[in-house]
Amino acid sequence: MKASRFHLITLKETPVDAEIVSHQLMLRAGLIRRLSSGIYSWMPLGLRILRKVETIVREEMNRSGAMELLMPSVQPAELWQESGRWDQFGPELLRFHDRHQRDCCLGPTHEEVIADIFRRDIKSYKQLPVNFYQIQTKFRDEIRPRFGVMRSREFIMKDAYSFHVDQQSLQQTYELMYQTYSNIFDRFGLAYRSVNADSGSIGGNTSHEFHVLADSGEDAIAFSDQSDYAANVEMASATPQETRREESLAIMETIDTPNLRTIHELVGTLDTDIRKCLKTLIVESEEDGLVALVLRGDHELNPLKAEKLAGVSCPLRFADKDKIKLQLDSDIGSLGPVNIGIPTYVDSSAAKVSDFICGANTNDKHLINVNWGRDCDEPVAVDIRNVVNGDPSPDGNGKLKILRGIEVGHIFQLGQRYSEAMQATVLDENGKSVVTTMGCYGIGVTRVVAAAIEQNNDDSGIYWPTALAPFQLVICPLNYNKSPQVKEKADQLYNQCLQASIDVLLDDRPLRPGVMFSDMELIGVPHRIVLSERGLKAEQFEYKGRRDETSQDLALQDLSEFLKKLFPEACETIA
């Protein structure tokens, strides 16, 4: 491709409405253009990258034995009503009427459609297992789309759906998909982690997320420093760092704490260790009552863990302050586990603390030197907090570290949630109708592009992994339109690269070298060769890798061998 014939529009200034690096650089590099809130056009340069992501995904999915199809974006309401999600999905589901006033939606996902295809076409267990996938545009009407294509309303996704006669078959395909996803992300050339995860609104019991590691990631993931253990912080089991509770003979006392309502206010005023302060959170019970949850002051409640406790409302709901005042005769900030009078769960780390400080269940008063089993009942110790750096790894090997990640892939064992609701059945070996078991496997194709940029950028712009780069090599001929020698050598090299199937860009635009180089660094081409009259006279060319600090001058006679080393897959066709 010659740059003079390519639609390459770059921006010097960062758009003011772009909040994160990937959004800023995608706009500046001309990868995308905003059409409306959360909806973007993919420009020629961005589409080249998008197609490379799709190609890798498609090749690995095909290698796994999955079969590609393409399902409609527009879906009839009847299918969603069958599954029960028409009313459950919420306002993210864009609903509309066609000209005959029939209810329809723009598909945010395709479980219902694939189940309908399955029940029409597949009748026998002998046709199983089967795994269908598509690469398709989705639409979710986000209330606040942001971060460019990272959280947009319209996006491209690879979604796959497998059907099985039993759980054992599903497990086999699930493990195959796990390995397939690992192969895909390995080929992307991105640093990533696969983690145990919550299945969320899709449903199912077992799931794993695939996260591209980046400081800007919305998700926190925990991993062991000595093993392969990794999990979303929401799912990671929290083990106390302390192995036992220290004994104490200190006497419990009541102290005045006027206007101290938060842990940090308490710690600052009393000049004490936050780990010695326990906070009591009040949530709704299943029977419209109250439940107390007690944690150490430096720990955060994990709502997913808490809502699984017996008697606690699901989804978790924090109690209204007026209800708390009415039933407990105290305001939030002055509550504690001593004689609180409602069911109480204590986090396992808080249960290890002795001589702790807590609310006295009287406004503007706290208790000090409180001890479990003496001043209040021995706690019902449970895991209700998020893990933190330094916690023991749940698998017993090493300690946990916390990193930020961007979720770009998610695989689920759906079970029979959709197949049962939509009668996706087959006849088993005895001629009996059985409900199939489903798996679901998704990759955010457009999100992969943004996540790659979040992980691979510097002050000059993007530096793509080779597999995702819009071009592998750029030839920058100085004075291309003025110097016959430069033009001849540049054209010769360009044609040589094309014949070798190297993805090459010839920057033949009449630009100053600095502008030309800045553009190529911004869009992230991994390799750059510069040809100039001075260099040709010295029988040299200049090379610079995108992440190299300086360029190097190399002998022109070695250019072919140099290209073979850069692109070994093209060795046979490079003269």
Contents of the next structure:
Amino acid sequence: MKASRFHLITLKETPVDAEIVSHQLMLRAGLIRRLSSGIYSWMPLGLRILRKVETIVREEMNRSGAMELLMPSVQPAELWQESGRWDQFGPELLRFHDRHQRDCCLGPTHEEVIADIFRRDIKSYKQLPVNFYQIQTKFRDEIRPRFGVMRSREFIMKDAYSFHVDQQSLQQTYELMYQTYSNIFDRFGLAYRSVNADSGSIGGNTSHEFHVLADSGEDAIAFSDQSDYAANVEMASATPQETRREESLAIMETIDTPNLRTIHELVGTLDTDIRKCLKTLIVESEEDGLVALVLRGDHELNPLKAEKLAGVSCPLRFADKDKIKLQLDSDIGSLGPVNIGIPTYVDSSAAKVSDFICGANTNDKHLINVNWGRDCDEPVAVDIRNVVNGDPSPDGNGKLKILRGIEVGHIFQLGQRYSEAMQATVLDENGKSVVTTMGCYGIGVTRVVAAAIEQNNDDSGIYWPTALAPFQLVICPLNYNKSPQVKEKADQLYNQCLQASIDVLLDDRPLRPGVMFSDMELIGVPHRIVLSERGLKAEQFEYKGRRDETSQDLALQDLSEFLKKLFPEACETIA
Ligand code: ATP
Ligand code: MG
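Same protein, different form: I have the form predicted on its own, so give me the form predicted in complex with adenosine-5'-triphosphate (ATP).
What follows is the whole complex; the chain from before opens it.
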């Protein structure tokens, strides 16, 4: 490709409405253009990257034996009514009707459509297992579309759905998909981790997320520093760092704490350790009552853990402040476990604290030197908090470290959630009809591009792993349009690269070298070769890798060998 003929539009200024670096760089490098909230066009340069992501995904999915198909975006409501999701799905599902007043939606995912295809076409256990996939545009009317294509409303997903006669067969395909995802992310050249995940609202039991590691990631993931344990913080079980509770001799006292409502106000004013302050959160019970959840001041409640407790509403609902005032006779900032009079769960770490501080269940009063078993009941100790740095790893090996990641892939064992509702059945060996068991496997293809940038950028712009780069090599001839020698050599090299199937860009624009170089650094081309009149006279070319500190002058006669080394796969045909 010649730069003069390519739609290459870069911006110097950082767009003000782009909050994270990948979004800023995608706009500055001209990869995407915004059409409206959460909806973007992929410009020619961006599309080249997207296609590379898709190609790797497609090759590895095909290698795994999965079959590609393409399902429609527009889906009839009937299918969604059959699965029960027409009512369950919230406003993320974009609904509309056609000219005949038939309800439709834009597919946020395709379990219903694939189950429908399956039940029409597949009748016998002998045809199983099967795994169908597509690379297709999804629409989810996200409440807060943000960060460009990272969380957009319209995006491209690779989604795969497998069908099985039994759990054992599902497990096999699940493991194969796990391996396939690992191959895909290895080939992208990105730093990633797979983690045990909560399967959220889709249902089913086992699921793993694949995260690209980046400081700006939305998800917190917990890793052991000594084993390969890795889980989403939402899922990681917390073990107290303290093994026992200290003895206490201090006497419980009530103190006045006017206007001290938050833990931080309390810690600041009383000049105490936040780990000695317990906070009490009030949630709804299953039946209209209230339940208290007590945690250490420095810990965060994990709603997914809490909603699994007996008697607690699921999904978790925090109690309204008027209801709390009415039933407990105190405002939110003055609550505590002593004589609270409602069922109370205490996080295991909070249960290990002695001489603690908590609300007195009377406005503007707190209790100090409180002790479990003496001043209030022995706690019902449960795990309801998020893990933190330094917690023991749940597998017993090492300590947890929390890192941030961007979820780019997700594999689930769906079980029979959809196949049951939609009657995706087959006949087994005895001619008996059995409901199939399903797995589903997604990769956020468009999000991968943003995540790759989030992980690989510096002050000059993006640096692509070679596998994803829009161009692998740029030839920058100085004075291409003025110097016949430079033009001749540049054209010759360009043609040689094209023949060798190297993704090459010839920057033939009449630009000053500095401007040309900074453009190429911004868009992140991994390799740059500069040809100049002076260099040619000395029989030299200049090379710089995108991440190299300095460039090097190399002998022209070694150029072919040099290219072969840089692009061993592409270069078989280089003479
Ligand atoms: P999230 O928790 O980020 O909303 P999800 O659990 O809703 O993701 P899945 O339904 O598992 O996502 O979809 C599979 C993949 O599609 C995700 O791993 C993610 O990479 C991608 N994805 C989901 N929602 C979006 C979005 N709004 N914009 C871009 N990519 C998305
Ligand atoms: Mg989502």
